[in-house]
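In C-alpha cells, one chain follows: the form predicted on its own.
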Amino acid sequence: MAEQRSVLKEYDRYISALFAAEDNALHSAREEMLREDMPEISVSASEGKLLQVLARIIGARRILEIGTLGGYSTIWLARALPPEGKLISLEIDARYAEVARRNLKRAGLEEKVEVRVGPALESLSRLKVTAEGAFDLVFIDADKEAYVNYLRQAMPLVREGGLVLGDNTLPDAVLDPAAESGTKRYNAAVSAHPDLDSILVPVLRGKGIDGLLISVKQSSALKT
C-alpha cells in the first residue's frame, strides 16, 4: 500500500508539475490554511486544473461552489472566467469565509467572487428565490451527507449544457462497499438522474486516488 501510494504521488508530482504548478498566490492560499489550522482537505493542484479547463471548455460566466473553506479549489475556478464573469461560493463557517476573501484578494479575484455565509441549502433557496441567473458551472464540494439535498436544490439552478461536479465521489464507494454514505447516495443519484449525463472520473491526491463525478446536464430526451 505504501508503495503504492508513493508511484501515486510521483504520478501526481508529474502532472502538477507541467501543468498545474501553483504560483505565489495559491501557494499563500494553501499556506495561509495551515497557519489557521483548516482540514487540509482542498483540492489538490492538479484536480484544480481540471476544473478550471473544464470551466473555460464550457465558456462558464457564472460558477457556484458549494463548500469554500479557504479558497482554494475558488481560486482555480475564478481564473477561468472572463473578466466580467462572476462566481458565488457557499460557506458555512464564517472563520472560512474570512480566510478565503483574504486569498481571494491575493490572488486579485476578489471583484470576480462572492463568497456568502451560512448553511447551503438555505443559500441555495435564496438563489432560487432571488433568480440571479442560470449558473454554467456547478461545483459541490461541503459535507458529504447532503451532496443529494445539494444536487437538488442546484439543478434548477444550472443551465443546460452546464456542468454539475461532485467531488469526493469515489473512495466511499469502493474501498467500503457495504457501508452507506452521502457519497454513494450521490453517486446513485447522478446515475439514475434523467437529466444527468455523467462519469465518474479518478482524480490524484496527495493521499492517493479521489474521484470527481463530473455531470452534464441535458434535456432527458437527449439522454441515451
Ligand SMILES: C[S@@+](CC[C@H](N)C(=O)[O-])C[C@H]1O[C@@H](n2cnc3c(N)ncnc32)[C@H](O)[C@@H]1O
The other form holds:
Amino acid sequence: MAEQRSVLKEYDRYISALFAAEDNALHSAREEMLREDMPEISVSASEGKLLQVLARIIGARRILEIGTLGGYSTIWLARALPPEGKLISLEIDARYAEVARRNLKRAGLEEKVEVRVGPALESLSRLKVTAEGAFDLVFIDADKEAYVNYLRQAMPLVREGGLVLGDNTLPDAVLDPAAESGTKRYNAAVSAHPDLDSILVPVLRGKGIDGLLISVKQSSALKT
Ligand SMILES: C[S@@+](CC[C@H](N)C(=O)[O-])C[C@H]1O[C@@H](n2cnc3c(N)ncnc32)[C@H](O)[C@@H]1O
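Could you output the structure for the form predicted together with the named molecule, given that the previous block was the form predicted on its own?
Once more the chain from above appears, this time first in line as the rest of the complex follows.
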C-alpha cells in the first residue's frame, strides 16, 4: 500500500511538472493557507489544471464554486474565464473567505471572483439565473453530507450542456462498501439523474488518489 502510494505520488509529480506547474500566485496561496493554519484539503495542482481545462473546453463564462477554503481551486478555475467572465464562490467560514480574497487579489482575479460568506445552501437559495445567463460550470467541494442538496439546488442554475463537478467522490465510496456517506449518496443520485450524463474520474493527489465526478447537464427530453 505504502509502495503504491509513493508510485501515485511520482505520477502526480510527473504530471504536475509537465502540465500544472504552480506560478507565484498559486504557490503563495498554499503558503498563506499554511501560515493561517488552514486544513490542507485543497485540490492538487493536477486536479486544479483538470478543472481549468474542463472550464476552457466548454467556454465557461460563469462559474459557481461551493467550498472556497483559501481560493486555490478558485484561482485555477477563474483563470479559464474570458475577460468579462465571473466566478462566484461560496464559503461558510468568514476567516477562510478573507484569506481567499487576499490570495485572489495577489493572483489579479479580484474583479472576476466574488466570495460569498454563509452556509452554501442559503447562498444557493438566493442565487438566480441572471440576465447574463445561467452558470456554465458548478464545482461542488464543501461539506460532503450536503452534496445531494447542493446538486438539487444547483441544477436549475446550470445551463444546458453545462458541467456539474463533484470533488472527493471516490475513496469513501469504495474503501468501505458497507458505510453510508454523503459522497456515496451523491454518486448514486448523479448516476440515477435523468438529466446528467456522467463519469467518475480518478484524480491524483499528493496523498494518493481521489475522484472527480464529471457530469454534463442534458435534459432527458433532448437525449437521443
Ligand atoms: C475541501 S474545502 C474546499 C477546497 C477548495 N475548493 C480548494 O480545492 O481549494 C471545503 C470548504 O467548504 C467549506 N464549507 C464546509 N461546509 C460549508 C457550508 N455548509 N457552506 C459553505 N461552505 C462550507 C469549508 O469551510 C471549506 O473551506
